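Form predicted alone, single chain, as structure tokens, below.
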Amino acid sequence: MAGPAPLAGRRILDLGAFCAQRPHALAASMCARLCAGYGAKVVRPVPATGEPFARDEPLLRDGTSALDRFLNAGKQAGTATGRFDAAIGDRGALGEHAATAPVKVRISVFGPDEPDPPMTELGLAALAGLLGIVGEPMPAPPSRLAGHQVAYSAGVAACTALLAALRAGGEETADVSLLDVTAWLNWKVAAGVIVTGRAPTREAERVAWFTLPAKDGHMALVHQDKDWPNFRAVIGDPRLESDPRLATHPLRTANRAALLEVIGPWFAAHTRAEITAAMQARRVPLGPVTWPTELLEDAQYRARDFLGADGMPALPVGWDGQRLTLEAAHAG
């Protein structure tokens, strides 16, 4: 590494054990987890009823939480004494136990400014109108959003906070609002609003994309219209270019039923390797649908050494054009 880390020598507060409430907790620890992998040392105190985290699902084979080993690695255990550069919580657990660190981030659910009502994920996602596009058509239910989009986003926006108080030097609390980040996680939605003045929406005659299943799994359909006639090449069924019902994108979200009729079959006597290198032959844009345990052979992944052989997630967290990890921000 050319220099030492940006944070080495700083010592981090991590009160994310203290968090009422559980989006606010997993923000506050993702900030932190990112501090240490920038060379800080960050101290986690938890509570008298031990670490939240403990029995969080994924269970590992051992039967201790990946959750708790992800988010909480590079942290040492400890009290909330002493001189901090700064702290990380929410509004109760600052102000019991961070007093006098020079810069606060404070996770909250609208600001500053305004009351912080219970909330979770979910509920973050139904707010911003995330639950409206996410899931298959209406009437069916909307899906909620796999692993912790909203909470590990708030804690990256907190982590940028973070490290500009830090760079400005002085004292400065930073406030940043789970709901604030959940919208922008969605702008998508308000970009739709500005250029066609309707939100998108679950409604089954403008859902394009979907997934289908394959012989060994799913796929994931996100090609675009100019994409279809070499799709249309690639299935090989007249049916795709002489049913009127099929002629143009609109009509084949429309007619969707129809749609599956001709091209489900196709997907079904195929591998997804067999349909991902057909259609990469041809410039399509699919993609699998991966098990877990499959990422960890991932090609691309691999190459990134995202994955350790324990399956621990390396964060994408860079420095002098280097990417650091937990060792190397922490070595010397």
Given for the second form:
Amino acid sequence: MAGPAPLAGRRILDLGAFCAQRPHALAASMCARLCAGYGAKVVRPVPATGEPFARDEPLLRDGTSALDRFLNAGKQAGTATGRFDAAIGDRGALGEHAATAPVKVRISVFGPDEPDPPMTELGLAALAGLLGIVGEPMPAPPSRLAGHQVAYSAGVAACTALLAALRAGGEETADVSLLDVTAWLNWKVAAGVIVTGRAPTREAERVAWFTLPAKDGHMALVHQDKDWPNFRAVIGDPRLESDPRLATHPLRTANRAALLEVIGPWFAAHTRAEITAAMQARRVPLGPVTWPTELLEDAQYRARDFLGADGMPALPVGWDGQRLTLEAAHAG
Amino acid sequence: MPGDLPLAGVRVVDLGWITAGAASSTLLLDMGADVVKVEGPGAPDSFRNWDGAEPGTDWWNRSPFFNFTNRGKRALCIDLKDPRGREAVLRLLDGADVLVENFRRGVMASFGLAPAMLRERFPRLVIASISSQGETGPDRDMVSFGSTLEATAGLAALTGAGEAPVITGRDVNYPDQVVCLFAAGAIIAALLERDRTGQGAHLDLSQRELTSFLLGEEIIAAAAGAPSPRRGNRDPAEPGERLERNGEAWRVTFPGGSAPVRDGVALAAAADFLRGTAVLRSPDGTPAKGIPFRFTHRALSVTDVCHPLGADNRAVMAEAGYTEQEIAALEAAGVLATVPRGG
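Structure of the form predicted together with the partner chain (previous: the form predicted alone):
Whole complex next, starting from this chain.
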């Protein structure tokens, strides 16, 4: 008995390989990847120059690309001819290869009626304020989120738009602006000025959450003022109660050096697992900084059958307790 | 019908809080669904608490971020801990297509609304449970904020321009944001599946899993014995890209263009942002959470303001089959309310 497959019988044309720019290509490819996860037959034609992600990092030992393997899993090689229920690409690719698909999902930098200038994911994060708000306090440089979060988020939004358009029926073109999606994610910064008259920035007084070294890696120090008594109780150092520089959440944030002077040695003396267990026992929301290699052995992911033996993640939704199965195909 | 929004006629009961649940429902609303936000008088959405709240006012109706996120939803304030409140929600669900919730695991069951029971009782209902870790597994009860999940999902280890891994912090909490885009899609997928099979579904959405999924290539590389290092701001596929500092300002340059690293003030004033859809306006002019895409044939827009707590109690209860007298009795008993307890 087959499991759930909401897009069973639907044919989706993935024009990611024909997008003129890389962020668009990544977003379109992610959108189509999710469609494959939902059971669509996804066809990914490639230009004469071949699969654009075939040599992109991260590279495996045989020189093939993990990016290609991930994004094109469950897709089929093929041509843009024939009937498709929906097509995904940039303006040029859709115009050239998908004139007849009733549903089109069009990725752009700024939106449907704007020019599509040269752009990168880092450039988009910069424009959307997402780059500027992430990182150690100023004057340290800002930090990009690892991987392809800007393009992938747009791909996720594009898939949601595509699913909605399919459900509505008839002809539709959904426009997904990479900038709009990134600014939408970053709404506290985007709306902060408009809503409250203040925009959060990466000032030392504001960056309350950060990572710090433990015995075997780093911990993410994430907590609210209400968690402080429990946090203090776990560490058990009287200075956390007596030092006036640590009396309030804003003071502890502004006086990070004084805080680290007290808690740093304790963290350095304990493993991530010990710290996580002690903090979680008191419902303090700290967590271990975990490397992808470690995720392969993660008890939670194992219990939920989330990662394949080759590291391939399942579509991140349990469906009446089942995982949706991806066809074994791979484009290219 | 042509021109109808994609989710016209879909009825959503929204037990979503803060962002992950509440903004997923908002996205469904923007695509045409009718959304009833359900809060308890003893447990309103904690986004209603805000720094500028003034005692003696209806501060709970004035929270800028709450109103920003929940504009346009109908507002039901009912005590789920009271059996009469539970019964009312069950009657509401009888006519609903979708339930969205992101309570701590176990809270729905404590209300007598365990998803497994709801799934059985309402076989066409799509139940979306959004949580940190998922419904099952040894870590299901782990407490976290979005940034905790960035750490535990593998994102923080690979993020950071300096020596230490970096989390986004309370102003972003990336997993809380991106899950809304995915959850809304999964819910629509489940409605499509229901169209095919007649069956609803219980969707178990783990924000941690989504965050790892969005690093899929890195996990595959790690499994093949070729894990990536932390690359800081460098993208190996964009060798011509630079992040440069000029005094206080930073700028990204790349072949063919450049982009300023904006703060909120610069973003809010930027023409490209103002022409976009990330932040929109409610009909009363107040800022409203935007819509992350547009349709050519079906215009998406923010059509309604944020309703005060419990403003739609009577209408929603009447639709669920309650008589005037029954509604009045529930009001008198404090099961229905328009003011938070202690407010």
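Since we're looking at a predicted model, the values are computed, not measured. We call the rigid core whatever largest set of C-alpha positions still superposes within 1.5 Å between the two forms. Residue numbers count along the first chain shown, from 1.
Relative to the superposed rigid core, does the CA atom of Pro316 travel 2 Å or more between the two forms?
Comparing the forms between the two forms, which are aligned on their rigid core, Pro316 does shift its C-alpha by 2 Å or more.
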